[in-house]
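Below sits a lone chain in structure tokens, taken as the form predicted in complex with a further copy of the same chain.
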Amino acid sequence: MTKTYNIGVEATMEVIGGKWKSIILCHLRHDTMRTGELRRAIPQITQKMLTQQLRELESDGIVCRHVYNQVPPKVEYSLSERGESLNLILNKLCKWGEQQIDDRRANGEEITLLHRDDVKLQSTK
């Protein structure tokens, strides 16, 4: 009945793992966004996944979800203060992965990114 990890980091993914949750959250250090920012930023996820991952996101107590009571509908998500401690995190996994990206090109492959990231790695302190 008491949920056991054995490693730190399987908490970690359950949080931002699957195929869209990293994504959402990378958008989401730089601004507060609106669903229909957050859809066009991430062409490829469909209405549903965004909704669905959001709401996770939320119950995970990662992003904050903040609803205007207007006609038509407006809602704005953001990085709670948990999901905020993760913005060092994700810089350097985006970081990684251009790098990546980089050297697979470096060595021939057909391989793109769209939307390089211009965040400075905070120091680490």
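Given the form predicted in complex with a further copy of the same chain above, I would also like to look at the protein as it appears in the form predicted alone.
Next comes a single chain, given without company.
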């Protein structure tokens, strides 16, 4: 069966689209994380949804899942080489969002941003 896209971004959004995938990927840009760490970093996501999204990202070759043979089980997630190729796009999305927040604050909106990307980058070096 031949897959047809009208524009290239459709293929991108098929892999990283939706509410949670890009957020998960942004967290994995800097660190390998366990499921519980991702849940704490994204408190609005349910465990079921996080598991589903991680499985889809793994199936698409974007995320690597490493299971340690120990009790209790330990599972870590990181970006695959293919996933790391998204870093430039993800960085730009984060910066764009931060600029939008700054602009909206300048217009009087009260917005809390818990982690600025540049601060997180500095703290992980």
